[in-house]
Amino acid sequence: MSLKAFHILFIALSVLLSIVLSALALYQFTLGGSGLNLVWAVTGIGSAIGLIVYGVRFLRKLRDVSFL
């Protein structure tokens, strides 16, 4: 596996991480949890917005560069 090929992998696994940390923080907020939820969901998800166009940013750059 090239270096390429488990950044990207590295990132769609950050990123799925990201959202289900937010679902989890909203969820607890949606049962009566605490404001820090709230601020964990909305960060969760702002960083999985961010890590989704550093991916996109990091595939354009090195387009040429084969996977292998």
The other form holds:
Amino acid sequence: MSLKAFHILFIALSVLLSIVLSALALYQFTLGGSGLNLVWAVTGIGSAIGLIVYGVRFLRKLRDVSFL
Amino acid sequence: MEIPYTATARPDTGLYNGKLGIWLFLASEVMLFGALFSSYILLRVGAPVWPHGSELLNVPLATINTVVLISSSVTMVMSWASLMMKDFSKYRMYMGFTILLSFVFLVIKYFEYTSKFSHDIFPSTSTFYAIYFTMTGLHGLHVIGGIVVNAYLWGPGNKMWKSDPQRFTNRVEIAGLYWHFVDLVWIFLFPVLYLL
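The form predicted in complex with the partner chain is what I need now, so please give it after the form predicted on its own.
Every chain and every other molecule in the complex is listed next, the one we just looked at coming first.
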């Protein structure tokens, strides 16, 4: 597995972490948590979207490089 | 005698020597951290009560550290991509940023640790803190190892770029694979210790 493939795997897991973090914060907010939880939730979703956009751009940039 | 496949890939495996070597090394690292994660699960399941990490540890600082490490993996892969595009000055810039971000991670970790020590919290305080200090401490040692390798490739080791650019690019890729592994461990450590 090349660095390109490992990087994509890493970005995918980071996206997953952002979503989990966001879901946890949203859950805390629905339980009566502070507005800060909502900020965390929105930030988590924002970073997940940002990472997906980055991942797609990265794949396009290195499309000629092998995954092996 | 010249050692074959140091720069070019072996036709039957598609891998050059260094890449095969780093993956064997990373396999041993998976076993090391896997054993610690298994210990954590067994200790937690067996404990009558287990504290929530979010109540004992500094989640905002750990979140900043997560962002720092993700950013460092981006700069690391960019340094490798720059070499693929024969742009050595950009390689130096991105590798420099990677080293800088690694130091930022360690400085934040230092503040986190010293805050705990100032409150008389040590590995011997509880099982939770024992596994927390063991896992984050071992991870921190791996970060220091990564800094040493990356600093060598950024500084004295970059002379190889002039004599054997393909082999140097491979070395940076190998260092990048190690660095991504270290970052990946943190991606698992952060939710397990700080959030759950």
